[in-house]
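Only one chain is included here, represented as structure tokens and corresponding to the form predicted on its own.
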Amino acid sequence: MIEKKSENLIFNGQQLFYSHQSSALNCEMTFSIFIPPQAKEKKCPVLYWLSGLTCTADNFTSKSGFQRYAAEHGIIVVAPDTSPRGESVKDIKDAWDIGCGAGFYLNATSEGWKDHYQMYDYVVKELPGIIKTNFPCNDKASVSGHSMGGHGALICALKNPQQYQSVSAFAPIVHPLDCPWGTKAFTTYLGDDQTQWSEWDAVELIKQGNKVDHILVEQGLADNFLEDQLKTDSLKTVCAENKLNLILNDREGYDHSYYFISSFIGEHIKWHAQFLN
């Protein structure tokens, strides 16, 4: 059973938010869809955008502006949000990048986290159900993200190729067993036993043998967090080496912010479309 909370029209489409009880997650979790005006006439494929770190369901729906490529495109988009929420699910008081906003697209197995932190299955199984029972979609779904919604995103498809057409990402973590933000999160959701780090990194999965075929990358030169977090070099390296399809379009001058993700959305649609359409 899902709850409708907001209905707007955008681009003669459908900006909605709703929220539902989570069977995967056990709380209450929100997402936003936009359903384009094409859905009036048939069933429309479906990309999948994950926020980064801190961010809700609400974050890349208002600053985007990726409504006007999605309407162009026939293309329904939908934007869960980072993490589980509410009073019973586990935080660190204060730790943006640890807890509540932070699930890290992955299931946790580690004690107070593995109840609650399963973000990996809501996307990946649970929300698309949803989705599918309950809106005009066909059977066709990309998916997409930012930083940590990046690294979600890469891990996503290189795990179910079969599932998605194209994957792409703006500033992903591309390797969080080789950054500050990752080990964190994986010595909190997965513990200190690293041999099961390397499924829910892209660098090491794609040294393992996972491909996807068609991969694009959008990175900011003048990212504050490329070289000690995201390192996108190392994803760039791994997937020549094992000939996998990435366009990786390093951006001069721009940041890790919205401004550099509302410049470029509208690429990245039109480049999910050929796929999708």
Contents of the next structure:
There are 2 protein chains.
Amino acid sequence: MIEKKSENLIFNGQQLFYSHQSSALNCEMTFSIFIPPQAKEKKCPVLYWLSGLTCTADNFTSKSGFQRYAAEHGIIVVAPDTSPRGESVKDIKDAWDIGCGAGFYLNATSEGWKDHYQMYDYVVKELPGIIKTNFPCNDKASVSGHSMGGHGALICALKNPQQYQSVSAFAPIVHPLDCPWGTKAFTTYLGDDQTQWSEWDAVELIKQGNKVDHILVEQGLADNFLEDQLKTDSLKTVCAENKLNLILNDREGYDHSYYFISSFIGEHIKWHAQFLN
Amino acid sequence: MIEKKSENLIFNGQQLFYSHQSSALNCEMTFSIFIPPQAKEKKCPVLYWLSGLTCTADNFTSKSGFQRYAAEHGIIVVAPDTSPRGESVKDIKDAWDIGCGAGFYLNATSEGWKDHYQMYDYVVKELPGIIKTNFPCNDKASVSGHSMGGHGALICALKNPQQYQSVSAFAPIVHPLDCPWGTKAFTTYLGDDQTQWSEWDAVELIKQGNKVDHILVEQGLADNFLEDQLKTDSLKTVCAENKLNLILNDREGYDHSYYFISSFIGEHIKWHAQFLN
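And the form predicted in complex with another copy of the chain, for comparison with the form predicted on its own?
Everything in the complex follows now, all chains and molecules, and the chain you saw is the first one.
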């Protein structure tokens, strides 16, 4: 059972928000979904978008301008929230990089967190089932995301290459084991036993032999987080070593903001469309 | 003296926010300005954007996606806040349609309001002076806006046809004398003497003989405010009676939101560009 919260026409497609009770996350969740005009005539493929730290379903939906391109290429776009929410959900007050708004797209195993923080299962299993049941989509899907959500997109695709035709990311956290945001999140959600950590890290998954056919990464060179948190070079290296076909676009002068995403989301959707249509 | 608050690259142009002490409004004000890539080579024309009730300089800047089109056509875009702000500025708590966020682009004359609420002078005189002094603009300018800001754009152009090459509006309040938002604002800012009111009303100005050469209006037919507040038909009638060349696009299914604006802002910027370039 999903409940429609809002509906707006944009570029001749429908931008909708829904809420529903999530069984994976054990709380009420909100997602946005864009239905392109082509869906009146035929079932369309789906692009999942995973947002970054502090975001909800709203940021990408209202700020990126993706609808123009999704309407052009006939792609349904689904943007879930970034974590479980609600009074019963564990959170750390005033910490924007852990807890609510910072689910890190993994399945938590540590006490206090594991009851709700199962974002991986939500994004990879529960949400696609809901989309398939309720909307005019076909069997093709791809995934993209920003920052923490770029990390999410990469691990979802690397762990399920049969489920996603292609994966792209804007300024992704490619190697969370090796950066402050990632080690804080993994310690919190997974505990101190680091043997568990590598299955949620894109660079480690590729080292272990996980593969995807099509990866596109956009990285602003004026991004304040590039050096300490994102470390895009480690993805470049591991893809080269393991013969993965990575397209990495370094963008002079662009930063970590939605202004960067809006500048290149059209190119990403066009790139995904060649695998989805 | 203006102070830069932020700078982001988008579509190869610069999106900037500035604050400054306004002499017209007697308070600190914030505006956004987009500088297209063409400004590195030559001075560019300016499009002023006036936002609607409750907005700041940020809404249009982060949600409309205008930068793609302004970068394409080489147009500087300036978006001011919608009212004076600050501790010393009179406001009515919990009223979103009067006071802060609701300046109505007029010069207030009533006690308590007239000290700060001089948005017309700010938009038509002070702000263009600041832009000319500090940024690479030429002498051509146009004006556009949404809802209350559509009203603002229309009266600015009708009262200063020599200053603006063209005017466009999304879902404008075309006849504030004849709608609840307008009569509340005019009573508050101008007082009960209605002889003053007509100089701030687009339909009345056209009746009195004010003219502009180029007007484009976009109106969603699923706009909840169309019947009671916007009354686009009265603009259509008065333009026909006075032989003004109004292009009015009625858009089936579109509402009052930024999703509507983002769908058609590209066409508006392209339309303004023919008069600005």
